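Quick heads-up: it's one chain on its own, the form predicted alone, in structure tokens.
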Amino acid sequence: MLAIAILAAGKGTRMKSNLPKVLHSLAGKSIIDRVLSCTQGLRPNRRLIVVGHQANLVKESLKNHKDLDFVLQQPQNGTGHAIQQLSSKLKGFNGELLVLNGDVPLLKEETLSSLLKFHKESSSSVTFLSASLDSPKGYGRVFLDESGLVKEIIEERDCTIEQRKNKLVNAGIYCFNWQQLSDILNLLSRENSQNELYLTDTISLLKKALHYEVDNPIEVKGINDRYQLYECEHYIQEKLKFFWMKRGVSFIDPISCSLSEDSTFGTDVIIEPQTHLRGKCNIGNGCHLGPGSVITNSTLAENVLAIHSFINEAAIGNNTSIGPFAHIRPESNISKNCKIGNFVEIKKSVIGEGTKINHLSYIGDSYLGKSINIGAGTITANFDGKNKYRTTIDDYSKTGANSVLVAPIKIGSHVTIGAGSTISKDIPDKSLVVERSKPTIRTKSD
């Protein structure tokens, strides 16, 4: 049996944020849905978040996660206080308990597995990731006994400055036995510089305490405040542009650029300066990606060229053209061989196959056909200040610059509209419109 505790409770006041720290974002993903996704593959039958500081805003960003139980901490009187609320939630319970923070979001769910494993061969009461730090400033030293037991931990506020120079630290991540640790829990004392209740303080009080010591120090970074939130970022993003670089796709500056986890590549793609891929993206062979592009949620087929635009919650087909400085929108699906060119904005609408929107558009609310040609300027009037109206544009229809289309209307196939028209009415097939009002002139000596 196993049942895992994740500490998210404090007010995390370094970050110098109204936002709980446990749900600042790192590569789109918040810092505890990092930490939650490291325990799935361990299946646990039990999964607790530990919440106190905003904990119904904590609560509330986990609410797709259907398998979490949340205990209130309050007021935060430290971690052993923190792992005691937990005693009524698993009244009964017979198995380990690995208890996580809740801002430590590098782990690799192997070296949970290899930490659970030590441990149950061990047959320890408490078993815990360590890491040897040429700079462990910060961290709490971890003191062995002779035959390499663990001894105990003490947090670096209450080392000496001997017991400082200890560069074993103590990572924050343990296994317990839960009937052992129970049966000591109420024996804490706040007896320390922090009038807290330290959970390792429990490692002197348990009878068979070891450590396991990680591979990769990084994995246990935990992060205080924005510095640490930033290189935490910087190292996830670094690991993201070595894997796709190693399969295919090319970057001209790295370093500009910033990825999500959810984002997927074909080949030959190549991706320009400050170019950003957020949430869940799929990029197929031979695209070309800005330079200054923000995708967002978006599918982009082959051969696809985006230059300096925004591309959120679309499909574009291939060999299409977009940009540069365009805007397209959610719901928005454009077909293959199509250009959408500079300061045209799309949303909600498909967009035909062969389909030309060069310049200076707005098309919302519309069906288009395919082979059409948008002139300059030309608008699509979808909203009348209450409700949003379709346009439907059939096949090889072109318009004029600077025309109007005022939905709901639907256009023909092969129309043509004349440049300035104004068109509030249904357009039939294989039609020529023109609509302007008869100009007045007048003189000065008028």
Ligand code: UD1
Given for the second form:
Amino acid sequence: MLAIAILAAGKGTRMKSNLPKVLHSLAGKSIIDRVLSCTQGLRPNRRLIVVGHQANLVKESLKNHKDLDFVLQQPQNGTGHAIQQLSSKLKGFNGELLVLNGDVPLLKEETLSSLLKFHKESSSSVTFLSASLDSPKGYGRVFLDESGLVKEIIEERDCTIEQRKNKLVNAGIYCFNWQQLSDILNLLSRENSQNELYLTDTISLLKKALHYEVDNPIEVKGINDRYQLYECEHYIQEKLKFFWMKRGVSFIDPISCSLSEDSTFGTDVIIEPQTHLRGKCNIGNGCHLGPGSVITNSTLAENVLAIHSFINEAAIGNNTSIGPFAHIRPESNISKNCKIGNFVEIKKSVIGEGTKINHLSYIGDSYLGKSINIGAGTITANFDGKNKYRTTIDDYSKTGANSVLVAPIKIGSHVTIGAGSTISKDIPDKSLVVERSKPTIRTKSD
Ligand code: UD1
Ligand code: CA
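So that was the form predicted alone. Now I'd like the form predicted together with the named molecule, please.
Next comes the full complex, this chain leading.
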């Protein structure tokens, strides 16, 4: 039997933030979400999350995980006190309790599997992850006896100067035999510099304590402040860019770009400076993104160009060019060979093959057919102050500069609309329509 407990009740004082520490995000995912996802494959019988500081916010952020059992720790008197709150929940539980600090987000599932395996084979009371760090600052130090068993963990602030030189640190990931742990859990004392109950003090109280050193110390990096948050973000970004470079993506200035783990790229994609991909994006072969584009949850087919533009929850077809300075908003589907030019905003619209919207337009709640030319400054007036209405324009039509199409409206195919027209009724196929008042021209009398 395996139960997993994640400690996420702390305030995260060193973050200097109104947001609970575990809700800060790394490459678009919260720290706690990352910790949780490395436990998925271990097939635990139970997953418990200890919450306290802003408990509701933390719970809300995890509401999609239906199996979680939240345990309230109020007040937050330390990591040992957090585990004491599990006693009633785990009454009669007979098995291993894997405890994860909620602020260690780069951990790999394989490492946890190895830890569990090692723990079971050694039949120890507790086995925890350790790492040898060149700069162990901030971590609890691990002290061994002559036989290699762990004698104790001493928090940095409780260490002597000599003890601080020890580079072997506690990663905050422990596998306990729950029966043995619960027997000594009430023996913890607050005699330490923080006047808290430390989970680390259980180590010297248990019969047999072992540590399991990780190969790559970055995996056990804990986040206590904004600099460590940045270090983890940097690590994730470097890894992602390296991965995609190996698969045929060029970055002109990778340091200025960011990627999400859920995005994929074809080959010969060029990513120019200050371009960011967020959420789940699928970018096809030969796309050229940036400089200065932000693409979120979107699919770009092949050879799409997107310069200085925002594309959000949209699909873009082959050879279409977007920008500079275009804003493609959710539920937009732009076909192949289109041109969406500068200062064009498109929202919740379908744009047919080969259609051009080159300058200064707003197209919202619309369906546009193929090979349409939208003149500069054409606006779909889709909102009457209360409701939104749809605009349809059929194939091969043209709107003149500064046309306003008042929705709901249907413009047929092969229609030409004269510049400056405000059109508020449907126009049949193959018509020419101009709506314009007669100019009044008078001679000026100085
Ligand atoms: C802890 C360990 C330290 C280890 C380090 C690894 C203790 C006493 N120290 O120190 O040996 O090297 O992690 O990263 O455990 N939390 C609660 N309730 C509380 C206090 C904390 O749930 O009352 C949670 C926090 O939200 C956090 C985790 O426990 O997710 C760790 O707490 P934190 O205060 O960051 O411990 P460290 O000082 O980093
Ligand atoms: Ca920490």
